[in-house]
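Encoded as structure tokens, the following chain is the form predicted alone, with no partner shown.
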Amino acid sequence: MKKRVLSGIRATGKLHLGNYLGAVKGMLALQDDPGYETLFMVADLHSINSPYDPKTFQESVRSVVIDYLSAGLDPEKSTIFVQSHVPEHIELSYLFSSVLTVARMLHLPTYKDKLKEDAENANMAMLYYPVLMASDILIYKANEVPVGDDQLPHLEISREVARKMNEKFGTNFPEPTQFKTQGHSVPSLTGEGKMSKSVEGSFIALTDELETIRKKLASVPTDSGKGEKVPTEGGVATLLKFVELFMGAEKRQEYENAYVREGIRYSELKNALAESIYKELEPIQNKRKELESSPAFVNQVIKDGAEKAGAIAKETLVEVKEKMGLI
């Protein structure tokens, strides 16, 4: 029997390297594996728990679908769908909320961070985020989820929900695990934290041209290029991580050796790195241009995806409602 995998990205603008390396690349590796059934979601409901513009929101949702297809996700091999087009997600999440305590949700580090950052916008939807995420995953009985390390506390909620539902109502949910991709933790260009669309200057978008990538890498903070010990955090560590991801582990080792010997010339490193990143992004950008001129094809992918995902979701929801005595 095939293992089922689900992943989703929020509709908060065009995708960046963090999304690509942390989620999309993992799905690309899995969709050609005959041992897996893959579902890829645009998490539009998860996108409205922070300020957004309703007038341009559909454009953002569609943009993520186009990014998925441009990066190589194939609707013949993977189910590509928009979260809100499968309303069973919300209904199942409410049923799941009956086995979770408010205290448990308030203790999540992600919610605590949000309260510190922006208490005014720390809404109920933000607190509810992991419950809906549990529903997203478990409604498809997904075994593995390609998520970044920052999402592990939320994934643990999905595992808890599966255990509690199975124990209390006799359901048969698997306890999902993280599917680690090579870039499961992608650092910010600022040298602090992870790459994020919400932090200006922290990311490289999949649509960035070579010159834009060069400029963004040029702004990554560095040191003299030489020292007794290779830095493990900050801008230099970020650059070395990207060298490994786009130029290979051997190239990273070369730079690390140079750092403790003759020294690194960062202008050369950054230029070579920009070329390597753009080399991987150029075919994605060319495919994106094609898809933007084929709206009917994109519409059909969205429609077909909702039907395929909806058929699985309906089946799970009926099963849970029967076990809970609701039907």
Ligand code: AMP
Contents of the next structure:
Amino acid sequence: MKKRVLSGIRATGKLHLGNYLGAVKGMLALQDDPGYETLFMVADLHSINSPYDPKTFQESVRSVVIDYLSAGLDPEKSTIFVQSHVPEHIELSYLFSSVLTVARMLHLPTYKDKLKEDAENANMAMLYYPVLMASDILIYKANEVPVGDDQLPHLEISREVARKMNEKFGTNFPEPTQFKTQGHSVPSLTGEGKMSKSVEGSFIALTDELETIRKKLASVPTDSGKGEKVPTEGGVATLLKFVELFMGAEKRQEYENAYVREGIRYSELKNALAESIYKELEPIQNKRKELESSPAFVNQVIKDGAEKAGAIAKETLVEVKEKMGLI
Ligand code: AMP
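Output the structure of the form predicted in complex with this ligand; the preceding block shows the form predicted alone.
First the chain shown before, then all remaining chains and molecules of the complex.
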């Protein structure tokens, strides 16, 4: 039997290189592996735990579907759907919430950070997020989850839920694991922390033009270009990571050698890097333009996806309700 894969991206703004390298690239690799059945969703229900605009929300949801298709997700090979179109996710998540303690959820780093930074918006949906995520994954009995490292604490909750449900009720959920890509942790352009939609100046969007990419890279903080030890953090480390991801490990080694010898000229590095990044993004941007003028096709993908995902989800939900004595 084929192994299953589930992953999702929230509809909270433009996709960036972190999403692309940490999640989408993994989705693409698994979609093309005949050993896997792949399901990819737009996580709309996970998007409403932060302030958002209901008037433009449908556009944002659709935009992620278009990003998926532009990047190469293929509805002939993968089930592409919108999370809320399969409401069984929510029902199963409630059943799962009975095997998790509030104390465990309060301990998760994302919720703790939110409480510290923005307590007013640390809502129940935010606390509940990993419970729903466990349901997103386990409702398809997915084994592999292509996500970035920031999702690891949440994935751990999914594994705990699977174990507890199996022990308590005799279900047969697999313990899902991360499918790790080369870009499982993409650093911020600021040189501090990870690339994130919510941090202005930290990201390159998939829709950025060459000039914009140049400008963004120009603002990455650097040093004199020369020293005894190659920096492992800050802007220089970020640039070297991007060189590795877009120009290859050999090129990174060349720049590292230059750093401890003759020195790096950052203007040259940044220009070459901007071109390499744009070379990868340009076909995605062209495909996006095509898809934007094919709304009927996009609608059909969303409709078919909900049907296919819904059929699997319904089956799992009935099975769990039976085991839990609800039917
Ligand atoms: P989100 O935008 O939070 O819904 O994230 C969508 C996917 O992108 C998740 O799998 C994240 O783990 C991944 N992701 C987001 N930021 C990064 C990053 N800086 N590096 C690697 N993966 C990331």
